[in-house]
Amino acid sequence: MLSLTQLPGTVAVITSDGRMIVGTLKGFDQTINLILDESHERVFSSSQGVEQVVLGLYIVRGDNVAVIGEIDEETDSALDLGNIRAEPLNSVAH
């Protein structure tokens, strides 16, 4: 189990609803519910580039986290957002 001083430091959050929030990992707890500082969401579109949609400091409830992973940024930071073309996720089926 990792601890405070242990977190990742940027994360994406895929939810349940299939948004993709990207952001800043500052805590969370049992229920997996969480805090991301410096986030945004990345809206996908398959006529226009992906759009960025500054969130801020956002919690991200356990029950609508469908995937978590840690990003490498210098490698994200590498990505021509603009130019990716992609449909949109769809919400989870359960």
The other form holds:
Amino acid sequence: MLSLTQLPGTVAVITSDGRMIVGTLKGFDQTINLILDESHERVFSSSQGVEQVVLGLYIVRGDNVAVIGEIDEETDSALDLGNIRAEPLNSVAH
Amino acid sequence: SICGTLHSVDQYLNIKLTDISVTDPEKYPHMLSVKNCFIRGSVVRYVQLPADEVDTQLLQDAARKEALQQKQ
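One more: the block was the form predicted alone; return the form predicted in complex with its partner chain.
Time for the whole complex; same chain goes first.
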């Protein structure tokens, strides 16, 4: 498994079942298995604000990864998660 | 869908996009704080390329060379 001492930092991972997990990318490999530290899931709902579920240290199997986004800390801290309303994402291949 | 500048592609057709924007950010605010992203090739359904921005001759030659390299 390759590890990272610089580069990405905080990333947003969209999984194939439509979940969004935010965390610190600690490592990855050829098949995109990921090691995420300090991770939490952001649950979006059309009726209430974003709920963050703390997960801690996670290994995510590459099969389930759809997108990995580099989070811009500045923009992210400016987000008012309590006021964001959105439908949960669909899973891949519907 | 996600719109961005194609940074790189690999053998799995994983895509790295820079400076992305979501086509409907109100409906999909999930990526608001993301500028660059990596998309796993296995989840891509379509990649839309504006036809006039692609040099097809160059692309064909490059693809042919890649295919030869792969075979060796």
